[in-house]
Amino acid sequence: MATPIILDCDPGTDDAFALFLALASPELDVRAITVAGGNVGLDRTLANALALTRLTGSNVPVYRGADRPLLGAFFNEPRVHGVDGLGGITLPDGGQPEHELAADAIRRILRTAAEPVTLVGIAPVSNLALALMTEPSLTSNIDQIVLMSGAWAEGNATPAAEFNALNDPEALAVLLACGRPVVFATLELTAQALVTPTRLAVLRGRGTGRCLAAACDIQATVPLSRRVPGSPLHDPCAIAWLLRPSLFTTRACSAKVDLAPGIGRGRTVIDRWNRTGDPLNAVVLETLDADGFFELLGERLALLR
């Protein structure tokens, strides 16, 4: 049977890749798909997010949510992602979203699914923590949590922190308190799913399809990263755990993140060896197959039409 998800996300270049991932997967229940602002303000996310879903074809409902963290404000990122979030790649209209609230719709998918559902957070994972915030008792429906967000190193917005857990630390708490396996793929694990020129023209060539062209079109305007030497795929990393969990190698550790202001603010302090003795609360996708990675995305891709 199909893993019911509910994706939350912020596209943002490497979430279309990772949306897409999702569509094509029939292992996948996608029950929505649930957009905050984040790599670029929420009109844009929300657009994109709609217009990605649209060019596959799929009738899987889109909802509004979070243009704002639980404090303060978003940070954006245009200098990865372009000022429209997909570096200027255009795209078909993807129509409108439902007239649901992100936050409403988990609550009332999570309060009538017959089984429980995984959570998917590639964004700041605001829209999630709302919902769990205002009707707790809602964990005992969730599977778990998969989250792109966080680093036990360091971060890539600030030397301490990953861009999504600076950019809602306290809705980041709220998942890691709630009680359910939480799984990260952290920068340390991303920066192994690395494009490079080579990989790019191999997905390429793995088919015609306008969703594959589009993504790769979408990752040709992505800046090397002055970290690795290549592109991070990130986002992808997170379903392509739910797909084929042979690819990782894993870590249970404690987890938490800085809530104080400042420098320290939004770093994920991750004990990958049991130094506190705190409660493992946490699973750290730790390393990854990157060839067979690519291989199941570009396989996957080229499905889509």
Second form
Amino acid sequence: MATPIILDCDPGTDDAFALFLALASPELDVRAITVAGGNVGLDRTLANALALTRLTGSNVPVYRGADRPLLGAFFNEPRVHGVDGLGGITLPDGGQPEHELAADAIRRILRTAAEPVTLVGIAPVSNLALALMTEPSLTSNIDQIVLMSGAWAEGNATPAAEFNALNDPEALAVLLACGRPVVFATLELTAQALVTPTRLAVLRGRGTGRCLAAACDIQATVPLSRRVPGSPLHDPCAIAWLLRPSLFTTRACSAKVDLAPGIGRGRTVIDRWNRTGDPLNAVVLETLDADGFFELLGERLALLR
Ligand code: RIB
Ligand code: CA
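Let me have the form predicted in complex with alpha-D-ribofuranose next, following on from the form predicted alone.
Expanding to the full complex; the earlier chain stays at the top.
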């Protein structure tokens, strides 16, 4: 049986790979694609999600979500994703979203699903938190929450905080307190999924479809990281966990997020050595078989038209 998932995203160059990987994989039953602002404004992330979804030929419904965090406003990252969110790569128009809003769709799907649903968050998790805050009983129908979020050490948005976590730390705190396990693909994990020119060339050669070509064209616009020798492919790591967990090693631990204003805001405090003795509310993906990951990515994206 395919695993039912809701994919919450902010496309986003790396979100594009995650979305394609999810839609190309028969192991996953993508019930909804919900969109938040983040990498760029919601008007662009929503249009990008619609265009990417339609490019695959998928009929998975796309829902408009939060254009701001629970508190304050999103800050964007056009230096990485371009002002349009896809590095300036133009795709055919993707049509219109569903009328239903993201948080309402998430609640409806959780409320009516015949089996527990996995929530995948690869954006600021405002939509997921809004859904659970307005109907907390729905957590009983969540299998697991898988997030590309956080870091146990250095951030990428500030020295302390990773971009998704910093963009809505209160929303992340809601998920960490909801009683369901949160699986983290942190920056330390995604730093092992490094796109290099060689890997990108190999990926591009895996197929002739327009989705694979578009993903590679988009990725080719991403500047190399200053933190690691390449370009970390963050978001598809969360999807790969669901498809091939054998590519990863994991560690159960307690995780919190710093909500205080100031230099530490948005920092994920991940207790890898159980120094606090606090409840183990998280699983951190610690290592990745990078070659296996890129093999999976190429194998699946080559299936798309
Ligand atoms: O820190 C990386 C995360 O922030 C990724 O999800 C990327 O798409 C951005 O949203
Ligand atoms: Ca993202």
